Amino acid sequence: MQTAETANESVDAHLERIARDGYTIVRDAVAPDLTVRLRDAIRRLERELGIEPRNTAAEGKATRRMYNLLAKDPVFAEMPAHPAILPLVERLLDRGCLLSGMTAIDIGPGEEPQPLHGDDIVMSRHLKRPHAPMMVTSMWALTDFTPENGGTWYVPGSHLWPQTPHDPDAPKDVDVQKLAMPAGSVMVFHGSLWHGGGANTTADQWRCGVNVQYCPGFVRQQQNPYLGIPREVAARLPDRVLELLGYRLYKGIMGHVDGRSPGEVAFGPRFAETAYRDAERRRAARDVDR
């Protein structure tokens, strides 16, 4: 299985690129078999669920979007903790980070470019830019991304700017790049990076990708997994995915239910953890080991 250390470059090299440019591309990150299974599941679900464009500026008029993927097919559980991607996210945020959401984005012929934006736009209204990442996005290419079929548009280095694209003093003449990467590649970027879905000027190509987003453990998730994923479905997810969904306590404190972790309330001893007490015991054990 591919890992971030073996996907062409080291984790440190990818992190240096994100710090400088706001993004990196992990090529050959996803095994061909998994790429096919993910794409086939999305296309099948689009048919079965009757997914059609939502006709908003953000979601597009010729784009099929599908949310809450973990509730829809077991194959999507292979994405959030993927060893080629999650180590980068954990270094940018920390191991207590959360899965903010997963969205299948299938851009069809005739789609217009999505307005440039940052995925952390809600946070940037309250924080002075540039700031530490409040969102980290990984865009998985399940078909080839090209400048013609809707490959993501992005502005390198814009995560370091003091403005969002919507600010009155935002620069107008910016260097918009059009993403080209083969299926199986993943673009990982800082949530402040200016970007948007590209225009699809082809006659018959659909550009299929999945947006897997993460946020710090103290930030509200964009998609609500506690109501969106039935408990019987969540119970079958791997432990690390459940942690990313927020079933563990953040820093041993945040998210508790009457002093217990959400995972203990939902799944019993599998996720037993007591707020404050267990964190204090762990700190005491570390002090003894020093």
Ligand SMILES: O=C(O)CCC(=O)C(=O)O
Second form
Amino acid sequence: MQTAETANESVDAHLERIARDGYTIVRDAVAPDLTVRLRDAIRRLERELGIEPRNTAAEGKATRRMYNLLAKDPVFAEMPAHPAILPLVERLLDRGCLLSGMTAIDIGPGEEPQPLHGDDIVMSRHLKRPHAPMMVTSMWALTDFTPENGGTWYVPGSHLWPQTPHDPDAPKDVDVQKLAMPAGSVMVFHGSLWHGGGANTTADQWRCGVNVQYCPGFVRQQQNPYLGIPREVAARLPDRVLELLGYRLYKGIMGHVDGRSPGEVAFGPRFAETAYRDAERRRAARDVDR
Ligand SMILES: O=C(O)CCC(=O)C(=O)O
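Having gone through the form predicted alone, I am curious about the other one (the form predicted in complex with the ligand); can you provide its structure?
What follows is the whole complex; the chain from before opens it.
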């Protein structure tokens, strides 16, 4: 299944592949210098914060995971609005999409495969599959991903199946692929795609990646940024990243604080928006233009 998609390919070509296979790979998406800075920051933070495996089936027994990355180092702010990735996500969701979370996933030697799952499995319990993506995941390779070192396992086309992997009638004999992509590549996939972190059968290689995940603006974020990212740290983030965190209203209504946008409450007039009223005015202006 591995093909030679690149950052130069059109957004349409990537979207067609996601519609058909459930995923695409954007090669050369991340500049080598940024790849190194991200990986170095993760490895330094793992040491400084004493990150150890969390020992759950989902999080692994030989995997170092770190959440809430935007609060941990400024370099991670370069990821959520990256120009090679965000345009794909905005087409799959819309411009009001939210950053659902960012997780560094460093899979160590001896790790077993993570159970296959869909990242929007929680929403699939309430919706009839197949459904529109309730999560879009971009998995950034910061070291080479190989079938041996824990490269993501995935089942092409499974985003279109009526079952999640946990359903009693889920197909058993499925075509599990093991991802190989060089550092600097990003796999972007539909949240219903069956996938999981791979087994690491190497003696000494750590597979380092970051999951940058997005959800529609009307869905609850997996990681809570309002409590997780201190106000003074958030104040230094680019405006587009703050929008992705939910500091603006979705469709002029969702997420308001006593009628105002969270961004206005936290950071002042540049995020000023009043629930209902501004959306109604925008609609009226559009009607007059017609
Ligand atoms: O590490 C990976 O390759 C995938 C991780 C994953 O799917 C998850 O943690 O939900």
